[in-house]
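One chain follows as structure tokens, the form predicted alone.
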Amino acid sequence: MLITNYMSSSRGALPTKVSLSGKTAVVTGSTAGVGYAIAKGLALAGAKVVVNGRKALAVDEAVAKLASDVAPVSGMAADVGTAEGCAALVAAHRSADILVINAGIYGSQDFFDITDAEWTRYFEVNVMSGVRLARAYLPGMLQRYWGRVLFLSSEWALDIPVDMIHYGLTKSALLSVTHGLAKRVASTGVTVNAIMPGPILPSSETRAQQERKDLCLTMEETLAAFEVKHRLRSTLQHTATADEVANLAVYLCSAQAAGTTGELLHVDGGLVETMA
């Protein structure tokens, strides 16, 4: 896990270890693949990191894992994709230097087979728990002049899938959240930005939890076969990691990153600009 960066001075580039010592980090969907990756960077990095996901049992399992191989961590299990299991999280958690959203539903359906209240719910976990928990920490980031809002979005928010159309459309709209609450919070020390990951190469470890329903594991993480079929139209012919996703987060989450906002950063190889 990559936590130094390289500052610019008369002298050169000089090494700099990205410090989130004194922050607090909540990080959604965070037991398992991407978001426990991004969970696990912050932590390596000092920050105070709150593990979220549906399941007491995944939670409690992420909670015992990074406290074994990095750092004591929070644990709290709550529906973030409800207005209830938001409140219940910041009831618990009131304060948030860093909020990553990460959790998130997905599945192939065809567009005339897909019912209002699934289209309902979609909107509900991809969008709403960002939009209700941004809206619930970013008022004490503003008190403090410092903060960070990460979205994990999505490069099917770009090239919606014929089959994903709902999917799709969330990932879309996390982009609009993002350029617009970047410019609500513009010159206040808060940054907000969105990552696009494309196909993530499963670890070994994720590929055990692929069976495991109440783990939080992202359609990039799962789509292998997606993978293989793309992988060569990329620019680099590289697939991403979960370690390399996270990296980039935890850079965004620093405070090396003030200059950055209101961006939408591809974690994909080149993907966009080889799908046509």
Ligand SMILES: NC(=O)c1ccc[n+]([C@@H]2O[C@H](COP(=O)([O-])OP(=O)(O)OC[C@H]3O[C@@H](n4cnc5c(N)ncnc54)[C@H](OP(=O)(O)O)[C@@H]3O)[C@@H](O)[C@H]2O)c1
The other form holds:
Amino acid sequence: MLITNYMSSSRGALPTKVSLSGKTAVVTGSTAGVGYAIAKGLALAGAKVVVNGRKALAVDEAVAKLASDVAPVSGMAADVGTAEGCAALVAAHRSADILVINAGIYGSQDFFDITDAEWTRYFEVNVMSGVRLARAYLPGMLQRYWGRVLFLSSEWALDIPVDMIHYGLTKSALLSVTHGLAKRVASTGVTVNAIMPGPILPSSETRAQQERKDLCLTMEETLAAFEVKHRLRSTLQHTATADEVANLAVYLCSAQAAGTTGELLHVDGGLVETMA
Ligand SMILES: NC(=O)c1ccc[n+]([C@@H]2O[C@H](COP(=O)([O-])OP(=O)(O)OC[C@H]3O[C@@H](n4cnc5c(N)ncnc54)[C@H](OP(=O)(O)O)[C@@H]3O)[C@@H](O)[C@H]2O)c1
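For comparison with the form predicted alone, would you give the structure of this protein in the form predicted together with this ligand?
Below: every chain and molecule of the assembly, starting with the one above.
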């Protein structure tokens, strides 16, 4: 792929507000959680958003909610953890100016129990989805001299949890992809970055219940316990929310962020310590 010189007279100009009007954004895993918040943030900024998830019903519900709350969006049910799912997404939505690789799976499992098939599944969903979709959408971005690729990594890419080595590996791998890809497309108007959130405050009762050790806890007590468990080491001493992650994502996808590439940005309340 030929990368021609990128020279823009607008470099360094100061747009007054974030506007993604005229840009198309594909956000993987965006029917819930962080992905939904990012899809909503991008739509609020004027982007034409493509919402994705595996379940068609959840995609339809997210599309309807965003249409009612923000603006019309498109939806595509596809498992981006497979080559076929990625190809189907690209076939349905051939061009993107903004690609947010958010879909990711996680779960606690001891190193001695996790099978080869599970290692492969984690790698396929968390890493290969990004590799395949970036490979598909980047050529169009390079032709247009404008594009944003954003990977959702994790604080646990650096501070590997003992019960989630398999997850930590995939999130570390995304940092390598981010660094390398940013260099590969340097000086083209396309940026590649990664966000590393800390544990995010559960946004729904269902997700909060996964954190509940004592079923007698109220939702408020559950959230307070989550913060104590996850955030005592952080400067702010509170967990990030999906919306806080989305705010950084929208900025990184904006024209204003043209000078930021190959970066790994934290939304973790300011960790006092990371790796031991
Ligand atoms: N939550 C945290 O505390 C946290 C912290 C740091 C980093 N992160 C990272 O942030 C990202 C989002 O996390 P989250 O907690 O918001 O996730 P989540 O709530 O589990 O997100 C679920 C979304 O991903 C979709 N999804 C899952 N597997 C998919 C696949 N193979 N293909 C397409 N869509 C898929 C789900 O839809 P379907 O079920 O219909 O497929 C749904 O839209 C992940 O990459 C995660 O590793 C999360």
